[in-house]
Amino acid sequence: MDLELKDKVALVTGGSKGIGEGIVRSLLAEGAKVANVNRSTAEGEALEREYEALGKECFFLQADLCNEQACAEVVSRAIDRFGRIDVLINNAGVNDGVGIEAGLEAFVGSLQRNLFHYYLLVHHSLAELKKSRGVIINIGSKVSVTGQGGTSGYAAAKGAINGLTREWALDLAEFGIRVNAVLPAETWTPLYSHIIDASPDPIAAKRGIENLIPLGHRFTTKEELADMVVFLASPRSSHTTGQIIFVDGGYTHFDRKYTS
């Protein structure tokens, strides 16, 4: 199936590693041009060089998205480079373990890392998205509906992302802008691998989580997440908006008594 993304311009945050990297690679495979925003530089520059050698455009933008001016600047630089923005994918964030005891300053800091830049990037991209009748995709988390414990800031941010997805879908429908959210649960990434490897028995720890995932008793891959995101970014999903879609092998909603 041709997803009709050739030469479309996508701005992706946190696109240098993990789920974000999977999204960037899938977009490029479909012929899109990507502006990849990341705070760290090594991975982003390596991706840019890798795809430059293949004749594809993966423009790396270094920025700390906790800074509002930085959010405005990455949008401006992406437009300067490509002349337009067709797709905005808000992905950057971190499950930072800011719990109830941490206090207001830490809680607000968690919202800065996980929520505020979602709003700011939409705010600063809006004029271009109206021109292109574009697409916004927010990467959320199953934590927004299940809770996790010990991570109030992250849970609040991800819950707000669900709400903003619905709000923006309604608010922007008159401009032909579609807005959807994709929520991962247990997705295998280098970070998750590092966490598992730090446990006393990594094999048992991994198997214990896999046993809770009904479909295939395995982790979701970052490529499976990316494929859903890229489909939603494409004209092939032209009448889908305001949806909160779980790509999780049934982890979030299936009764646990049927897993073992």
Ligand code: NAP
The other form holds:
Amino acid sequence: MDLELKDKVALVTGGSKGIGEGIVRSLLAEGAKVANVNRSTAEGEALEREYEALGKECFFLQADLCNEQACAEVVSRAIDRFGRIDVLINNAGVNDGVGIEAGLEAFVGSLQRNLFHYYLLVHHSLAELKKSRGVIINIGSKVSVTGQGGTSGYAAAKGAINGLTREWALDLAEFGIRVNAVLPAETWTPLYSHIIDASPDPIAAKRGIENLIPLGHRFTTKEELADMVVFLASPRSSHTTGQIIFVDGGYTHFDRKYTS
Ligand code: NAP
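Return the structure block for the form predicted in complex with the named molecule; the form predicted alone was the one displayed.
Below, the chain from earlier opens the complete complex, with every other chain and molecule after it.
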């Protein structure tokens, strides 16, 4: 299937590592051009060089998306470089464990890390997305519908992302802009590997999680996540909007008594 993404321009947040890196690589494989925003520089610059050598554009933008001005700047720098934005992928975030006891300042800080920049990037990209009749994809989390415990800020942010996906899909339908969310549950990333490695028995910890994933008793790969995102980014999903799509091997929806 030709996804018709050649020369489309995608702005991706958090595209240097983990799920975002999978998304960036899949977009580039389909011939898209990418602007990739992260705080750290080493991985983003290495990706840019790697694809430059292949004649592809993976423009690295260093910014902390917790800063409102930085959100405006990354959008304008992407437009300066490419002249347009066809696809916005809000992906950067962190499950930061801000619980009930942490207080309002910490709670707002978590929303800043996980929610406000999703809104700000849509806000600042809107004019371009209207011109391109573009696409927005929000990366959410199973926590938006399952609860996890001990992570009020992240759960509030991810719940809001589901709500905003539907809200924006309706707001923007008249402009031909589609808005969807893709929700991971347990996707294997370097960060996840690091967390598992820090547990007293990493093999047992990994196996314990895998046992809860019905399809194949394994983690989702970042490529599997990315393939869904790239399909939703493409004109081949031209009548899909306002959807909350779980790419999780059945983790979130299956009855626990049959999966554990
Ligand atoms: P990850 O491996 O930690 O990667 C996150 C990326 O986002 C990094 O490149 C990071 O760059 C960037 N980032 C984070 N905060 C940023 C900020 N304030 N400004 C700029 N860049 C920022 O995470 P991941 O596991 O791939 O997660 C990606 C998304 O999937 C997140 O929204 C997460 O909530 C969601 N998710 C993941 C899982 C899973 O199983 N992995 C499950 C549920 C939901 P720097 O390190 O350079 O800052």
